[in-house]
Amino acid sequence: MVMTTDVHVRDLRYFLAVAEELHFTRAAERLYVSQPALSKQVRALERQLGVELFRRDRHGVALTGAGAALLPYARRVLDTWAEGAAAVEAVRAAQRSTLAVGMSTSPGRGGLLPAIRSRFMAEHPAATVRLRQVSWEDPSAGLADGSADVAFVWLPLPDADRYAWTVVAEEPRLVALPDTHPLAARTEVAFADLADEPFLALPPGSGPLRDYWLALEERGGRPPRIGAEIASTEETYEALVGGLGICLVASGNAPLITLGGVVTRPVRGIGPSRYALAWRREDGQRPLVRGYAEACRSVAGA
């Protein structure tokens, strides 16, 4: 005969409590249920394993061979799913007390991170901080998809009404371009001298920080002449290099490309950008997520 395989794990735990107890009544009590509910339960069990597992007369209570054969097995399976729901136990207490901090590119701003980790780590001591890079075709640096539980980000961001935010720095928007371009010798540079430079433009899966960043909105409806799409600090810095077009870049990220080759000049004529600590909004009540939040306002000054 082939046992069925849907027992549950209820059910041996039934069947073991009155194998260990000899006794319905006394098993039924360290169960928290009634004595009939259990008998019935483990008739039940009998039923579906085709045999019988005890003896019941007016002597009492005893296992039959087939109970005796299974008590081990039985014993088994409800010590390794004890140690499996433990182990599933163990993953949550660690989701609950680890804070994944999402990141396109690392926010340098004098050591920004650092302190922030430092003082959220004095408020939360049993936390676990990990940082998440993520590629610039995701502006959410990980919230989307829930892979951050919080993120440095660029606003504005994508279906903005999902998140919450605290602005982390507001910052003068440069224009990045190689050394040898006739606008380098500038040292300060007009918006309207840009508008008809190829511009290097983020991933169309950015959306609207793709139109920021071309800033769209101080071109008049004109729309800009695109060089080559970027996804990373490197390919900015190789694009700049190789001539492929101009960027604007954030004055406290100027330092990434800046390298040999590169040079970066103030823009009259665009506002700011803002470089921001978001969060998703169901989110914002989380201890770890309004704790660390709480840590960049203090830090930031917002």
Second form
There are 2 protein chains.
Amino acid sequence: MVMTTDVHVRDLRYFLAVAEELHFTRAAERLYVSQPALSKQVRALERQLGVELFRRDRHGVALTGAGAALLPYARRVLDTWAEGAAAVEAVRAAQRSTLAVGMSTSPGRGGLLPAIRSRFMAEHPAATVRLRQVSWEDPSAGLADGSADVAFVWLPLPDADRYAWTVVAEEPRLVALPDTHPLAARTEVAFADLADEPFLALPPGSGPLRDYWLALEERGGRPPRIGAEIASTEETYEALVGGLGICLVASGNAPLITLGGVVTRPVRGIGPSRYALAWRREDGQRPLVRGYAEACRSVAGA
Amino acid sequence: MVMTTDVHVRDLRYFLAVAEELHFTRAAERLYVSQPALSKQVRALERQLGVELFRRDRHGVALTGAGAALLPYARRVLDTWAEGAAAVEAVRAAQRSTLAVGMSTSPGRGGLLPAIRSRFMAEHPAATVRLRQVSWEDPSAGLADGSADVAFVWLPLPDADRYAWTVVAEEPRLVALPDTHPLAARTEVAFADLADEPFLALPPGSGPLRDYWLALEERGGRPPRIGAEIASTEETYEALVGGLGICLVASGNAPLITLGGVVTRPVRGIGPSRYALAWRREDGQRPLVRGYAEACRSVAGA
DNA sequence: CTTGGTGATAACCGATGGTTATGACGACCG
DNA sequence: CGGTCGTCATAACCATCGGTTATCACCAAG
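And the form predicted together with the DNA, for comparison with the form predicted alone?
The next block holds the full complex; its first chain is the one shown before.
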């Protein structure tokens, strides 16, 4: 017993062509299929519906009552589907010409973003750039879950083999302290003096990146003290002035938190940070992704 | 390059189920298919449209922009198709409960038709009987081209193996003559006296039936003279009074043409005619066909 | 009787749509 | 932590589908 009343829209298209031509051979060539294929499909449709759609006799092909009943619905289904497909195609076209740029905090760094944008738009005038703020939970800044096509990220990136990147900036890491902190009096501090301080840490799940900003490598195996977890610039600032802990920060980001009550100082004995624009490896050939990366390189290289 | 934007309606149904459940496994069991089948079909739809319909990530399944764009159209297509299928089904139901009775001329014979009809309707109160007058060109009275489900026919029937029948009446064949004809004076004539007369013949294409009413068998190989061809009772009457020829007629049909100027006389040396209700062999089990045949047998047998 | 044009049928073949079994991965929980 | 569960994806397999070309049966018209 066949329960399925589902049709292939193609069969309705075939039916409609025959209904309009009342001639299988002509309908078949209009549809660019062979006449036997058309005959077979129409018969299959008739079998599926349990009803004759056409009367074929010596005098030609004619619609039966059932065929006439089906006709308007077939037209409506085809029209509706055409509209639906067009709607989907419109979305597709829009998203093919839209580049989602992920970032955890604003890249800042003196108009970097507008500079890249204008250079990029010059090459891709039809494109749309959508900036997307991504939670610090995601060290890939939206690349992993597809919410971004390119993203400003800190190296090292987890799942590094899935991504490609170009380095935007290599900057020393500073330490951010409340201005009431004893070390705030110095113009420069050694990392060894910081090692026992409570640190503000990125959320778990940010993987190697959390370890990196805790400077795990430079600690020689001694675990850091975690003063609090931070998931935004504002939280970081509040945690600093609240004395919950201190943290490392890239020099390019220092302006974002050195507001009242917070100071940054250079740190000796610690490697620099690398900020990069990254994209999924499989997107490396997409014109917009390529174009944005090139614009980024040329701006950062200047 | 895939040109075809055609979809299988089933795929839209699958898509809709997933969009409503936002859960592949639950949607799959609602659809009574396995989860992999559902996954594969949805992916295939996405591939066909060149767009992601759902975002699958750790937090579950969600519609993408394209998916949301498609959703209302998918619903409309499904609804429209449901209506169309229902419309076809209505026609199918109607025609399953309708019996088309073909006949070349009215069977007459003293209320035969109403008697069968009332007996038939007693057994099948929901049925509809449609009488259908069929051209004399078709000796099967509509069975051959499907315009009748059962038909009153004269035996022998061409393509006899395609049909089954029950004899309604076996009647002597009379000769119909203009009353001005020399033989009209007799009360009975021998066929030998008629053999050289011009005969009115059924249209070519009526096959063995034409030969039968020309009594070809009784002529022993001598070809008849054809005075005219007739395709209706009226034509026959006019041809008779116009003197174009004479013809044989079943006694049950004699009243139809013995109007002013035409007489009928018994003929010696010629077999009787057999009038039957016939149907297509493959319809032998259809309840309405069976029922009408039974009603016919019981009326004719009484 | 042949010829041309109709739709139907046959034989064949790659793609489709389903199945079960299994995998990868995150969430939950001991 | 490590196991188990539940999620969706993948693999291997198989019947049916949807197309092809070649051919037939039939009829109208030379």
